[in-house]
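Let's start with one chain on its own, the form predicted on its own, as structure tokens.
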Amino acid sequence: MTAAVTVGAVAAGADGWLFGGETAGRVRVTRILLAVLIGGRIALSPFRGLAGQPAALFRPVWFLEWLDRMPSLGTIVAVQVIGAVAAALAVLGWRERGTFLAAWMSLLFLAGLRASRGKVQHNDVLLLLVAAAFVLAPVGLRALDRRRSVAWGWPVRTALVVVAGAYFLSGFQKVVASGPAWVLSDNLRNIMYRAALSGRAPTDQVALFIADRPALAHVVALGALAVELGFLSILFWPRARPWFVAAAAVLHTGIYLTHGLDYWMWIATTAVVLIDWQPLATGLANRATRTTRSPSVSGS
């Protein structure tokens, strides 16, 4: 009986948190920023290089199994144009649910193509999962609207759960797969030596600097694990969120410098979700209003 009551209380608390109140403006600003990230990713990523891959090497992910080969260059470019335009229209608020959905689906298609080359790709996963919540979020809101309601809370808080869960599960998988050896063994040193030999990073000096110093390698391994597992705290400790944005930036910059892996969208998505950008938007709007209304100074 006590266990059932405890489980019920936890469930009620989780439900109350997930459907807690947020401002209408935060939903609108977050959707705008996500649309900017999606549009930029679609327009600037080299998806066109996927065209021409031999059909025998095409291994479609589950939602692209209806394709038997990589699409033509014309098809890929068309999807890029549609997605970028749709993202721009979503930023402007024109039929934002439909345009945001079109942009999201375009990135999903293109990211799926990238992952259909026989190798798992996680570059765009976090952005796609977070944006999925905002496909269904309320529309027609104003960025400067400070009204707070449970109707506007669930998209923001679902996105927080997605970000926290993505990082936490990355760390948890390390614990399950390696246990204490992830930190205490030479595992990370070996990873760094292999990374230095791969030639993918912009320099091999960072990876070799870590690999050549066993104590430093243990500290880096522990730090990465602590950051990933600690991400759950953002759900209960709002003041920690900016610090975890910074920690994610350091983590992924380190991964880029040692492995050459492109996880910039993880940094950007984490920043968009964890930081409430609406006060900044309000401040900029108020400053612009004061500038417009201030009397001009005429010379004598």
Second form
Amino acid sequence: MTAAVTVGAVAAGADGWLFGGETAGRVRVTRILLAVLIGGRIALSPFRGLAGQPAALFRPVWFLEWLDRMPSLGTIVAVQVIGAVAAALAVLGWRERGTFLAAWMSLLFLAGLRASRGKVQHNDVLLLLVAAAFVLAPVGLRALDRRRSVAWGWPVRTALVVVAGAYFLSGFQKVVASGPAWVLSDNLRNIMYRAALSGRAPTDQVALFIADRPALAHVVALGALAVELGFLSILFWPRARPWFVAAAAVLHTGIYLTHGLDYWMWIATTAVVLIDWQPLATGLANRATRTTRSPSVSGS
Amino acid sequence: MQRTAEAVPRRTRCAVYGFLVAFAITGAAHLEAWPFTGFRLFSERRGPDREGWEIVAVEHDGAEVRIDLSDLPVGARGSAKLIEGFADMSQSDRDGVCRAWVAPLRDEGRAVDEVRVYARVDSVRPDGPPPTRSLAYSCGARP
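Got the form predicted on its own; could you also share the form predicted in complex with its partner chain?
Next comes the full complex, and the chain you just saw is listed first.
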């Protein structure tokens, strides 16, 4: 009885938080920034290189199983153009829901093609999952609107859960698969030696610097795992969010320097979601207004 | 502020919960339904030995040319994962994959007779033993 009451109270509390209030401006600004990331990713990633892949290597993800091979160059470029234009229009606020959905679906399609080479790809997963929460989000909101309502809170809070959950689950899987040995054994030294051998990073010096120092390797492993598992705290402790954005930046920059892996979209998405950019947008708008008015004041 | 029940339509609430449940189940149970994923990022403990595959093209004179998939076009990178499924593939399907790997060499006019896939064990340590390898598959002979 007591347990049931406790579970019920926790569920009610979680529901109350998930569907709690946020400002209209935060929803609009977050969607603008996500559209910028989606558009940039679509336009700048080398998706065109996927065209011409021999059909024997094509292993489509589940929602692309209707394809029997990688699409042609023309098709990929067309989807890139449609996605980039749609993202730009979503930034401008033109038919927001439709244009944002088109941009998101374009990236889903293109990143899905990249994930159809037999290997799970995580590079765009966080951006896609976070942006999915904004596909159904309320539209027609103004970036400078500071009114707060429960009608506008759930997209931002769902995105917060996804970011926190993605990092937490990454750490959780390490604990499940390896246990304390992930930190306490030579695991991270071996990871770093492997990374140095792979030759994919811009330098092997960072990986070897860590690998050659067992105590440092344990500290780095503990730090990485603590950051990932600790990400859940952003849900309960808003003041920690900027620190976790910085920690994610350090984590992924370290992965790039040691492994050459591209996780920049994880950093950018985390920053977009964890930080409330709406006050900054307001500040920029106020400054622009003052700048516009000042010549007429000085001239009168 | 409006109350939640009035402000957020029931179908939206269901969609949010459905989305988060899918995210949590795939993430916790290590299921892959991309972009929902099991988040296994460096999760398995690495030992001092790296077990992998070495793909070589065998030229007409018997010389072996190592194929580095990261040097191939974007569409072929990462496809070494397909070798894990070779045991369940027909020889014809294996041949298709192997021919795709050596297509750039053949396009250059190199006389590649077949592809050999070795199971290879490397020590990652600077003072480790030399690598060992054993032939796992032969495939990709000229059709």
